[in-house]
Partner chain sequence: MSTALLYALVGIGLFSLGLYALIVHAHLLRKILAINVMGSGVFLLLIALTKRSVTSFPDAVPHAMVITGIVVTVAATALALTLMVRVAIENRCAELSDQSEE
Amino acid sequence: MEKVTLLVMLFDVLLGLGLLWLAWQLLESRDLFKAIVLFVAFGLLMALAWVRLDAPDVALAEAAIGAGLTGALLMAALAKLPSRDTSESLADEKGYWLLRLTLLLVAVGLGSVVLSLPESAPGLGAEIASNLASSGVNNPVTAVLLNFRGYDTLLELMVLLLALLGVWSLGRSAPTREKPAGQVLTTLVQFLTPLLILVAAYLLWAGADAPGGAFQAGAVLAAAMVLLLLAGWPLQHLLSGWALRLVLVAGPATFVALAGLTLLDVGLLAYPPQHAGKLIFILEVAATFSIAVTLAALFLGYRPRASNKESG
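Chain structure (the form predicted in complex with the partner chain), given for this chain on its own:
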């Protein structure tokens, strides 16, 4: 038993040091491409850290969004930069000793604050456990996201839409070079897309009782759409105009509609316990499609138009 504890401790220390080392490497790497690859690796190690901290839901979200989609977004943005100025001036090393000293003091100060916290904090775990039965789902994280703290999720969906509005209002920033996808990518996408859709459906269904849920499912579905876009499928022409907007607002609109329906009955963003399970499932399905399409549209980076009106 002692040996196992020691090994686990060693693993934690190595993981922590690995995270810090990767962060330093990716922030100081001279090559931006390398920095982005290291960032994806950093996201995957973060997912491992979430598992060690008993947060499997967060691990799934991090692996799908933090490592996968953010990496794709960064790569796409790097490709759109006019010149690959990888040799841009890094910091002038001499003048920064004061900054380094200040930041070291900040880190030490934060560290001492954390160390001075009480050994154990009760948190809200017990209260969630006692109210879980009336929430309609068995996974406490899903219960918090969609029932106890529905405000957060509703506003988060709004933030996603707001970001997309911002991206759209910047216009079509760069001419995208339309290269035909290679045979390997095309074949891979044909195998991966059905699999990703299956995984997304599983995550959505399992979210009620096990780690998973709308965000993870939406991210996986978005990954499938990003792959299809990369392989040259004209998704942006298939889904544009009113149809696209309808899917984009489906999640928030369902949320608001349900909030309105249950307002007089049980209060704002609260659900009657006997129907909560079904209502949460409806919400999650709508939110999954909205999140997936919003993320894919963010990856696309401009407002898609119907194919024949394409002006380039």
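The model shown is predicted, which means the values in this text are computed figures rather than measured ones. We call the rigid core whatever largest set of C-alpha positions still superposes within 1.5 Å between the two forms. Positions refer to the first chain, counted from 1. First, how it differs from the form predicted on its own.
In the core-superposed comparison between the two forms, Asn138 has its Cα shifted by less than 2 Å. After superposition on the rigid core, displacement of the C-alpha of Thr262 between the two forms stays below 2 Å. The Cα position of Leu103 differs by 2 Å or more between the two forms after fitting on the rigid core.
Alongside the form predicted in complex with the partner chain that was just displayed, please also present the structure of the form predicted on its own.
Here we give the lone chain, stripped of any partners or molecules.
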């Protein structure tokens, strides 16, 4: 038993040191491609760290969004950047030293906050557990995100939507794909896409009782759409026009509509206990599709043109 405990402690120490080393290496790297690869590796290790902290919901979100889709977004952004000479100028060196100093101050500040925390804190676990039966779900994380603090999730959806509008404001369209996907990528996409859709459906359905939910399901569904885009599937036509706009606002609009319907009865973004389960499931379905389409549209990196028939 002592050997197992010692091995677990050794694993945790190596995991922490690995995270610090990856963070330092990706911030120090002048090669943007290498920095993105290190960022993805950092996200995967961070997901493992969340698992060690008994936070599987956060681990799923970190792996799907932090490491997976964010890495794909960074790669797509890097592909659109003009090539530049990596031999840094004096101005760049000054910028790097300023960045190092800022990060050092942030690290010292965070370290002092962590060291100032009490050894034991009551937290909100007991209060959440006592109100879980009236939340409509059995998973405490889902209860917090979609019932007790639903406005947090609403604001997160709004941030994603605003980010997409910001990307669209940079340009309307981009050249069409020049090279078809290779056979390896095409076969991989044909195998993975149905699997990812099934995983997304499971995460959406299981979110009420187990780790999962709208953000994890939406991220996995977005990953399937990104794979299809990489393989040359013409999803640009689906990611344009009124259908796209309706799906994008479906999540936030459902939140706002339910908030308006229940405002006079039980309060803002609170639900009657007898209907809470059904209302939360409706919210999760709408949010899943909004998150998936928003992330896929962000990866596309430009505002697709509507079809000629639709645009008139």
